[in-house]
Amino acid sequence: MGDLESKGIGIRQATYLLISCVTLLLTFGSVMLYSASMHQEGSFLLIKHLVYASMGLGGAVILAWKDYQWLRKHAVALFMVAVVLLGFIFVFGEVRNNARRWFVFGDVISFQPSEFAKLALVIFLAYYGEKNAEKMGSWGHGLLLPLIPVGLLLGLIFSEPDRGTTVLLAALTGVLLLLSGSRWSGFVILFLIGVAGLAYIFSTQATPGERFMAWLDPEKHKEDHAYQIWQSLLAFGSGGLEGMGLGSGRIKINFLPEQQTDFIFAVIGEEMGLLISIGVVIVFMIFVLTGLFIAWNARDRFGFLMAAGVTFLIGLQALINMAVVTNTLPNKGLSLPFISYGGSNLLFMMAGVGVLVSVANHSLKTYGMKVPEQVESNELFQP
């Protein structure tokens, strides 16, 4: 078996494994969402979740079938649309929980533009990294120039306010610039800027000292600033190794706020136990490894950067969510991909999966492997 054929088989197997991970997370997430919300909403949130999942699946299939090169052609336009939508949110957006993040249409339909901005940012940075491949080692092209548009986008998200998404996308920007060839010293500077930004965020919050101490000692502050995280930790403690049983959890009944979104991992811990919780972590790890394998074997630099960006986006968001729920990180409000309730997030996470599969499919062409739209020709694809 030749090297090209071996690589092609590896990409195909990685793609099947990635799709299996997403399918497993979506199925398990639907079950846990119904369990988390059945006492307050019945089946209403589950039905909406399934509708969004179906729409996301349709979009993922279309993106997987199309050549991802069309995203390169429209990368700047997609980024500009994201910035415009984020600007419009301050005029037409609806305030929920002291934040203006949503466009609301009717009683049941809402759209969160920051979710679209996540994918648009990945595509834009992949385009920028490929276009300026020979210049990324300089301070100007490798750090200063990309930070101007990215800073505008992050500033709009920060002002909603959405601090969790800001931190996530700032970290993702640093990773993609580093993969594009930026200097390590520039990456260190970005990290220091991020730490300074977090310190500023913390200092501008109400009673910052109490909030910091609440994170360090949630039991002492369980009646005020650490109420939500303390309830989450109680859920994990109640679940133990094997859990209390599906649907049998108690913490979700008027004790744990946002149990169907940001804190659904706590419901999993209580009802399904530590072993299943670790299983969820392992599935996300497999997803990240397969996504990075697809990225590494992409046919071109743009495909590599975009696939790596999508993989890190989903992996970092999952990591931050689970770290917050277990009090490893302060609470900043990010959903758990494919599992938490949230239509906009699910739609664009599924779109990201479609992009990953598209990169894999067109890499298979490069290695002479057949893909669904290539049924009569075995010619190698020339990028």
Given for the second form:
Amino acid sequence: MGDLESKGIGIRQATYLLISCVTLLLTFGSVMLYSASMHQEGSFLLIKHLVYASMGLGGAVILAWKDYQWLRKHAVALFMVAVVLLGFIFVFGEVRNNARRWFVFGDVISFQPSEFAKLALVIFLAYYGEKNAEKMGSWGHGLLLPLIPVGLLLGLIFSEPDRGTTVLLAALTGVLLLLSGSRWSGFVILFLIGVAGLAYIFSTQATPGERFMAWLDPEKHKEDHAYQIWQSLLAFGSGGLEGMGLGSGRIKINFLPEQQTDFIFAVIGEEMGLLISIGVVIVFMIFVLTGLFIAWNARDRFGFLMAAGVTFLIGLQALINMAVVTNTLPNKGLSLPFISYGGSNLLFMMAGVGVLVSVANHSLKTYGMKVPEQVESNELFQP
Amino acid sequence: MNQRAHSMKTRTVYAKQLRRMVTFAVMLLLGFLVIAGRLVYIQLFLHEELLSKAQEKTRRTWLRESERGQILDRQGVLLASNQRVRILCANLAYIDRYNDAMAKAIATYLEVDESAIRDRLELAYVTVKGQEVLDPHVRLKVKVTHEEFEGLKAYLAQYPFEEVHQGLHASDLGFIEKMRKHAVFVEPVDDFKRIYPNGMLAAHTLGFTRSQETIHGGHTVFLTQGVAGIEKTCDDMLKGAIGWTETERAPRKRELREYRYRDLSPRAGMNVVLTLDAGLQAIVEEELQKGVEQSHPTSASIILVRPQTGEILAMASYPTFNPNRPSTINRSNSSDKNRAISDQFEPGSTFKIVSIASALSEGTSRLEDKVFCENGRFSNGRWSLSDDHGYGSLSVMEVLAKSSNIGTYKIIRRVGENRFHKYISDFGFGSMTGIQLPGELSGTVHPVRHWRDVTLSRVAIGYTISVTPLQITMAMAAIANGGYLMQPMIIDRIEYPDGRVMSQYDPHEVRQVLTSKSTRQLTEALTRVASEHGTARRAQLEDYTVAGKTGTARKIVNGHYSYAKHLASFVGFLPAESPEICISVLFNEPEGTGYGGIHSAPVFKAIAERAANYLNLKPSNWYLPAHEMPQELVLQSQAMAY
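Could you drop in the structure for the form predicted together with its partner chain? We only have the form predicted on its own so far.
The complete assembly is shown below, putting the previous chain first.
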């Protein structure tokens, strides 16, 4: 990253690049969302998506303009709100597709607290990591203590059930605690426990191994467990290099379930072809790079952790989603940030981007502050 | 100050943290690169394979059946048409445990076998997206008309399912309500059912069709094929051209119209207009039925032609069948056989018209020449010939009127075998008439070199040869029209679906058999047959002079001519002065004596009377010798010609 600086890319340029990436994903995503859902819903989902995008954009602008310092004061409160909302889900939540994940108001407005929880968790862990900076090396502060609130939050999300988000946030917590200075060893143990837990969950299912086998050979299981993923592969495969043309996808029409949410990347692959689908991957990579560049240049540890957290949150979610739709990982229900249809997700992803830009706006470079001695770049690559 | 420094210290980012961030960043970016690799693999290397597998699911080819052409009579009356039909299906999810009751209800309404419906309603499960569900699409019956379907729904709406299962909960009642509404539905296919609106009318001429179900691209296609009658001979013209749609589909969408890339609409078949007249056909069939009830023959046929053109105005056979339900055809008595063209038999006395005609035409005999009839028994030592009634000396005219076998033989003996054989062939016996109907037979006429000493005497009176009813009718028509053998016509014209004429069939004269002078003489002789002095008293009409000839042929049973089984026939035309219709009536093995004059002549009379009224024929007393007829009457008679 030092190299980037030396090549003259400043924090401003990085911010513009980041905003461009998000804008690109958002506009392209809207087009693809319409294409993916027009056969079933017409423009209904697109309009809803654009409303949420506008709200998200407004929120992002406000968050970007304000100094992110205020978030430090409210980190715990936000976290508690997230826990309470997730708790309320079990009372007031609406069941869709066998999962209780939503609050529903009226006919069209719905709210998914786990999306809010994602951002709240990032802010909370950034706050915690900064507050206990000196103690993160210890088992207690570095690992056990933060696991209590995080475990509560993840437990609630897991019981909705929402395994995808749980896995995502577990990974994100690991990343943020490690960035805060925790020991690797503890996470190795946790990771093993996590794997054991997943294995246990698999074994309790009615057909243990079936889903795993379906993942390995989707064509053989295309009529049952791998139906969705097989349709996704057919979509990508049909697209080929050039794609079938915008709006001309066939698999998206009632073959592929969730084509406008979790599997929208397959629609992109089918209609726009390999060049564009790889283009989307590259844009996400640039987004991650610029996000982490902003984190690198953050004014303080809170900003650093928060920027890195938001970047990893979005990057990781995009990665897992793309891995799922290309059958690189087994199926999890995660949407593709900025592109998939999903109001709450879009809203809080945009808020996250706002926070990122705020960190960039209030970074060391923009205020002309000196780089602290501890962050001399030559120290970075010392053993 | 110190505290602030501490605060600053905790807030600064350690190099270790940045290092870790770089590590995670590298891991994340590597992950993205793996995805990019997967995309290249799937979209580039698996492209062809996956694309073809996707197209297997989306691409569909549908055959669209063309609407079969209609068959009409000469006045435009529909004889064969089509009805749009659907496939009746059931959704088992709505039926569930009521399947037995439902099978009973459906079978009762549609009048089909209950066990077949019950088998189809057997609870079967299918896997839809990994879930086992009751089959929502079970085919029950093909070719169900809209009326039948609507009727079935109404029937199910009031069918007492509740009584079948006692002690029901409210939820069961709700289930039954839903079942009544949604259990059965129709599959929208382009399919037609051939219908014959007039039922059995002209069944043998029209024939019937068979529908073959084929699965093409996952869709059921019914191809209709003519099996008998006009349906068969004109199949190529009637069937039109099937349509062809290559398109794409998606679940819950029948077709993605925008991706239809090949679309040939079906071309409807041509309409076939027959020479038949439905009114006359109805008269003929009614009278045939009456005759059958009187005489109880094993089979019978009647043909009504216009002698001038050879157009067949009506043609009926007994036993008959309903072309709407080909499955009811009785195989044991071949009820689908068009006996008018595909029965061959020894004609007996009706064949004497050929014998006398050849003698008159050759000039070997004149009408008033006397022939000694040996008082009913004639023998030359090698073979003998007898008459039912013994006659002494008869004129040629009387020989015909009394139908004397001995007289006929003596007349034909003067013509000679070779000349007689030539007349037989010229009249069209021994070869097919060429009518455009399937299954015509040619009859048998042995060549003269195979004739034995006795043969001439037998052929002269209609034995040792075999003919079809149509042949003998056309021979009589040739006598009626002045000596021209016409090819029988059954198709008048072929029309495009919009009614424009595609091709018109014209009357075709095969050859001139007789001179007009000899036919006039013969007609005069034949009028005597249907007179008080002839064998066909019962064929006489009040207003019209009838010319005709009876026949009572003994049938061969176990190699001997039977005295119990006969072929009773009458062939005649009217008005004798200017023949408009020629009718043959043929009863095979009627009960009782079997005389043509008793069984066939009354049927002829009934038909002739009604047909003459129907056609508004001029009564015979209107006819004057041509030179005495006023000019306006000549014009009128031309105008009235059918």
